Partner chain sequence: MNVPTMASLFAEGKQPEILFWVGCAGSFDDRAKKITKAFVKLLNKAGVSFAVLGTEESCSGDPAKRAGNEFLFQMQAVTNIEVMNGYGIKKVVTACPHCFNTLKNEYPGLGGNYDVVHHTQFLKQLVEEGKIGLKGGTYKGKRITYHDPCYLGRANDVYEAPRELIRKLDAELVEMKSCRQRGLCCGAGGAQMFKEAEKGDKEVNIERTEQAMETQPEIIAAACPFCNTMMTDGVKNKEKEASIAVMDIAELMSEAEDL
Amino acid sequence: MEYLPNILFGILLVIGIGYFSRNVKKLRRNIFLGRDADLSDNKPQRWKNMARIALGQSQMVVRPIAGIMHIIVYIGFVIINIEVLEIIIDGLLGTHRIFAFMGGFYDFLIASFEILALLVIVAVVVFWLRRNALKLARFVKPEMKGWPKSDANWILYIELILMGLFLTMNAADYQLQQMGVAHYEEAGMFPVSQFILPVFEGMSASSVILIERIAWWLHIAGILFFLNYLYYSKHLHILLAFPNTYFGNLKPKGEFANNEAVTKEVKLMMDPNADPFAAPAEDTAPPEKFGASDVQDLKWVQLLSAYTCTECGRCTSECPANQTGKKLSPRKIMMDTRDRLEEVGKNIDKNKGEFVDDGKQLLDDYISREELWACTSCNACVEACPVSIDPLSIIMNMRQYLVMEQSAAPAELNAMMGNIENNGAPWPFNQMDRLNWAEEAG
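Any chance you could show this chain by itself in the form predicted in complex with its partner chain?
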């Protein structure tokens, strides 16, 4: 019986981490439903970008208030993991504050956790107010209803509870240390939770132990719950921001990849020796679809980005189309891609590893043509993203599908393209008049 808590803790840990790993596997499989993209180049630059953007939060501080608050919560999260490590060792071995041997350094650690916990609580309250009381424009867009809205609040509530439990646990511990209860030897420094001590006045040691244990268990159970909540939440960015910034675009933003499937066709057309009537060889693969109409047509890095998106809406608030009331929201493009990808993943799970056509696709069922055609390709959304997501690349891939597979461009664009084809200019002018300006006065 003596080891019962340790065994229970071990089981909780295995279940928590096991279920999370199962979802990570699913995540990986879904991401690699996308097309190949070779992003193994220029590793030093990629590591640098990851260090600067994900670890260093360089893009977050473009908006200083949200940026600084975010950095507090982020540092709080990173540092608290040291505490979690101690909790796990204590839980498994039945020890108490196993790192306490570090003495003064340990005091410093615990004190800094407490101060960060307090700052995180402040930041979380400010975040909550921005979302729910101030209703900042980017948080109340049409795509931010239902789950996206409640998800955002849930994250804040969970963080608040976790920090509250952490401070309660420390306060009870400190009280027990002062009461000289066995097992609770003096360790740590409690600059914040010491103010909770009056609550325990008059309580028996066993009651305080009960409170300490409850807070301890709920804290670690909460952390395991949060870990598993990630997969279902936009909060997944705390993990995926790292690979996503690593695999982010290294080229100039204006450089749109040249579609290689098209290059093959163009080369064939321009080759004077090609036989226009040649039948394709029996074993040739069917020609690749031009552009994207569903998630499987996108590259895996675009799908990774869809899971990475935090729905912060910085892209949308910088988007000129969105600012002038058009239907396009780059954030919605990413959310739609993720929702459709999840749907495809569930379909595969249900059908024993095979995707069975469900009569739906990303185009039209999720993203409308009106949204796609409203984009000015200005890269404001790409610039604004704090985690190197490129919504524009998805918009362009889908336009390619509309134009090259469906011939479904707006009529005016068809006219423009006809002009380029016939006159070498988007306007109906004769190519032979191209130098007329040189003869004109002025």
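Write the structure block of the form predicted on its own for the protein whose form predicted in complex with its partner chain appears above.
Partners and other molecules omitted; one chain follows.
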């Protein structure tokens, strides 16, 4: 019976990490349903971008209030979880604060953790008020109703509970140290949780131990729950922001990739030695699909971005089309891509590893044509994203499908392309008449 708590802790740890590993495998499988993308170029710049954007949070502070609060929560989340390592070792070995041998440095660490925990609580309260009381415009868009809104609030509640349990655990531990209870040797400095000590006045040592153990168990169980909840939450970006910023587009914003098949045709047309009447070489490969109508047509890095989306709405708040009342929301483009990808993944799970046509696709069933053609391709959404997501690339791929596979461009665009083909310019004027306006003005 002496080792029963350690055994139970080990079982809890194995279950939590095992389920997390299962989710990681499913996530990886879904992401690589997309097309290949060679992103092995310029590795030094990619590492630099990851360090600056994901680790350094450089894009967050563009909006100072939200940025600073987010950095507090981010640092608190990362650093406080260093103590999780100690909790795991103590749980498996039955020890008490095994890192206490570090002496003064350990005191400094625990004090820092507690101050950060308090700052996280303050930041979480501010975030909750911004979303639910102040109702900032970017948090009340149509796509933020239902689960996205609930998810954002649940994350805040979970963080609040975890920090509360952490401070309660420390306060009870400190009280037991003061009481000289065996096993609770003096270790650590508690600048925040010491103010909770009056709650334990008059309690017996066994009661305080019970509170400390309950808070300890709930804290580690909560962390394991949060780890597995990430897969279903927008907070998956905690993990995916790092690879997403590493694999982010290094080309200048606004530079679009040439379509290889179209480039080949243009070069053939421009070649004076080419025979325009020659029969094309026989090609046994299946015809290439231009653009994207479903998630499998997108590149895997675009699917990675869909899972990385923080749903912060900075892209949508900067979008000129959205600002002028158009239906387009870059955030919704990423959310829809992720939702469709999840649907495809569940289809594969249900059908023993094979995708069975479900009569749906990303185009029309999730993202409307009206949304796609509302985009001005200005790159404001790409510039605003704090984790290097490129909604515009998905929009352009889907537009390409509409134009090149379905000839379904808007009438205005078709007229412009016809004018370019016939007149060498977007305007419906013969080249000989193009300067008539100047003569009339004279």
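Values in this document were obtained by computation on a predicted structure and should not be read as measured data. Residue numbers count along the first chain shown, from 1. C-alpha atoms forming the largest set that superposes within 1.5 Å between two forms make up the rigid core.
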Indicate whether Ser21 shows a C-alpha shift of 2 Å or more between these two forms, with the rigid core used for the fit. no
